[in-house]
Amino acid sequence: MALGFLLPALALLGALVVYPIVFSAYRSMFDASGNTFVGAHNYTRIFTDADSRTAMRNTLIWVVVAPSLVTVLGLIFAVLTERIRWASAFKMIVFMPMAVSFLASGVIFRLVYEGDPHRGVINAVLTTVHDTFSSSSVYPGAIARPGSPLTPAPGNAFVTTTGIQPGHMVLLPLVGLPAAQLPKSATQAVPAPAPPPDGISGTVWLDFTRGGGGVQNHVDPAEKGLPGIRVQAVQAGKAVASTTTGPDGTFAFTKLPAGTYTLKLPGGNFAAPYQGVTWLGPSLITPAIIGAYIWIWAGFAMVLIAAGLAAIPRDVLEAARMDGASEWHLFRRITVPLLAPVLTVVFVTLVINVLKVFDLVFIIAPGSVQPQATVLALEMWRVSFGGGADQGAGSAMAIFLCLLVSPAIFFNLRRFRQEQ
């Protein structure tokens, strides 16, 4: 009678679990066509193929980093919830990502990590903070007008090609800037007034007339000055004076000692604005995806650890406090040892989970960097169905992944039986 009741479940498990494992093991012994027996060739390919080795390396990073950080954060959150009034709201907020599918979470974090600060949340915050303390240039891409007194210098700067004596006025035309990019404060450019005998004056302007016309290296009507450009007077390789252009692009130095000067427009005037960090690039793609995973699973770890924390006898904690133990010693010497079984179960469960991670990597990583972000589960799919069309090698990778997961599964089962 017992076997009769168990038979439907056993049949279902056989069809959905046992048969796929057995067939995958059989299929892994054949080539891509499925007609030629290749033995263990597909398994040796896992360790010799460059993409497979990258997948194993990334999977190892996931196994070491992600479960550890999630477990630690879950422990911290669980301890904090016992010391704050709004513990229920805090738990709900931290656990809420578990209610979101991995597909939706991947789409969310693909936008969060977007490189364009106008779309990516993280880069929008980074650029805002950066620009608060260090203003960005409003003239990126500007170049000197050919035939003008300016020539490029290291660090995106421009310097005058000839020495300038006090008492002279100089025109410094720039091009390469869209007129719509100019600041709203920019006004009609004018030649700077003649300087005093101990001064140098000049104009920095956009030497471009809409619709054509105008004279090169000459301030024409309707041409705009470039306000806010820093100008330095350099003598013997050292900046001895500095000023900033006005709305009409004019500037002036006064009380300069006698001598010959070079005018310099520092590179900070023309540096490209700070655009944040390339989170979805080859170097940061794996840490970025792990960050998304932590956001999702920290609530899971917190709930399980909080349940174990609630089961700790309070009289043990009170006795330790009576003996003079500080909260840190209480946490390190009593709370963590008593939570060791729960922490182990959480950690091992997360290890099993990260060995199978697929959807987050597939969705968050752009196609151009997926080879750098790939993990074993994604590589298994890619080799079998994502363009590789080699189900023999994909089946070998599936069996290899199953073997990696098995020890953690058996460890969890053994602990469950011991607890029972």
The other form holds:
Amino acid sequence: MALGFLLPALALLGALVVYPIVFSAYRSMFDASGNTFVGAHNYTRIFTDADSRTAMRNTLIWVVVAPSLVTVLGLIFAVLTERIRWASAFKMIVFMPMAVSFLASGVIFRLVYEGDPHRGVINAVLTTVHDTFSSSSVYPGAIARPGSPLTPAPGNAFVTTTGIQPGHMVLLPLVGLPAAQLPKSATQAVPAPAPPPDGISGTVWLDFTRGGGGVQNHVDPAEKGLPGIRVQAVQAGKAVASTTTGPDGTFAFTKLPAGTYTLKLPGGNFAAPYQGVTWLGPSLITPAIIGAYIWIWAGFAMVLIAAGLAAIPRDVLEAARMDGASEWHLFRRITVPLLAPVLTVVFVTLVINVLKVFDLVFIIAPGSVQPQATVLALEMWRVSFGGGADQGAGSAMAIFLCLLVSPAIFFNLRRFRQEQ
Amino acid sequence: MTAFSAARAPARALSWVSKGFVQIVLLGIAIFWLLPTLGLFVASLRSEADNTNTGWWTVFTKPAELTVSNYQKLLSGGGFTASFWNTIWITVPATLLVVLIASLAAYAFAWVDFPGRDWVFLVVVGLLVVPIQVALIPVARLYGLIGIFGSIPGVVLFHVAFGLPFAIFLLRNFFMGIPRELLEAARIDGCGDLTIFFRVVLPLGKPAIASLGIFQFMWVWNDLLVSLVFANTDSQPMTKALQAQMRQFGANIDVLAPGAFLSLIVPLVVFFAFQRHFVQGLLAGSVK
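Can you return the structure of this protein in the form predicted together with the partner chain rather than the form predicted on its own?
To see the whole picture, the full complex is given below, headed by that same chain.
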């Protein structure tokens, strides 16, 4: 009789869960073709092959970082929501991502992490904040007119190639700037008036006449000065004086000690504008995806911990409060210890979940960055289905993954025994 | 009395300030949590050109950018609509089958005596954490042999099998709580196991079955990996269809944003409608 009730379940579990574990273990000892026995070779490969080592390293980062962050955040949210009236609305909002597929979350976070600050919301915020506190340069992309006294120097700067004695005037032509990009204050460029014997003067201007014409390295009519450019007079590698160009592009140093100077237009004038952070690049991809994971799972931790919190007897807390314990003390000495079982369950659940994380990495990491972002669960798919076509190595990875999560079986069984 | 409350006033003011601070922090967090989804929704309502040139937040200054043309284009294409129906044809049977098969098994584990019962149940509990990666290669081969690789039934069966351990665990624990007298009274009335199961256990188990059904529904609806391996282009659900567009994320945003939004709206509605059951299921059986 019992068999009739159990048969469908046991048949499915046997054929699609238990048998595959056995078959994978067997298959993992053969090569890609499945015909040649290779023993433990596929397993040693997991630890030596560059791609799977990256996957192992990333999985380790995930396990160390994500579950603890999510648990702590869930705990903070659960405790804080006890103090507000709209707790259930807050919980609903934070829990909502749990209902959304990893694919949709992935699309959502591709939009969030988009590198171009005109499209990605994080970089839009970052560049706005950055530009508020340090003005970005006005002339990115400027280049020195060939044949001019200027030559590029490290850090986007330009320096004069020849030494200049006080009492001289220099022309510093730049090109490569769209005329439309010039500041509105820019006026017709003029050659600077000759300086006093202890000064150097000059003009920085856009040496380009629209529609052609004009002589190179010569201030022509219809060519505009470049206002607001910092100019330094450098002697023996040290900037001894500095000034800024006027609306017509002219500048002047006075009272310079005798000697030979080079003029420098520092890189700050020409630095490319701040573009935010490359979230989806090889170096930040794993933290970026973990960020998305936290967004999804914090609600899970919060709901479980809040339920645990509700089960803490109020009179214990009240008694401690009457004895004059501070809120922080209550939290540390009573709430957290009483929550320990719930926190453990949340943490273990998250560790198992993180070991299996696949979709989120697969979706958020752009194809070109996947080798840097890969984790074991994804690498298993990549090796055996996504172009790798080596089911021997894939099986070994799957078995390895099984071994990693197997301690949780004992955790589950113990918890189950206790509940009985 | 007055002196007493005066002494307490600074403390009260402090707690009022800290309460206000908590409110503001939580409000900030709530906005932070809503913003990404809002961004997707707004992006799905902007033309491809607008999305390429500017961020979705520009609609707050230029509401005229909003358009439903992405949705019209997506739904008139046919391919996406087909994948939507595939999602339904995969999710609904996979959910119903898990509920049915698991409640039968859970009843046996809870109320039918047979040798080795507890050991078999422990094995099922052990299977809770098995990662589906371990079954991909063997089951793909098995499906190839019996000819259901790439078909909807194949995807459904896989989901059912991997949904069973959790489902049996959850339901068995709930069924154990049914008062023994109820079952014995039914037995004395001459009911067989099957009648008891349908007449007594299933009706009483409704809350747990609802939790389980919602969970399973969400898992299957949101799955990508299983369909990635076992579905082909004719049987693929929305998640797989959309994933194929991810390669050209920037250029396909007019497909991806509305598609992702449509794919998340059903689970979201289910979640809001059955929130209580969802949370109860979560509390009853985490660790999977």
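Here the structure is a predicted model, which is why all the values come from computation and not from measurement. Positions refer to the first chain, counted from 1. Here, rigid core means the biggest group of C-alpha atoms that superpose within 1.5 Å across both forms.
Once you line up the core between the two forms, the Cα of K224 ends up 2 Å or more from where it was. Once the cores line up, the CA of P313 ends up less than 2 angstroms apart between the two forms. Fitting the two forms on the rigid core leaves the C-alpha of F77 displaced by under 2 angstroms between the two forms. Superposed on the core, the two forms differ at P257, whose C-alpha moves 11.3 Å between the two forms. Its Cα shifted by 4.3 Å, F158 is compared between the two forms on a rigid core fit.
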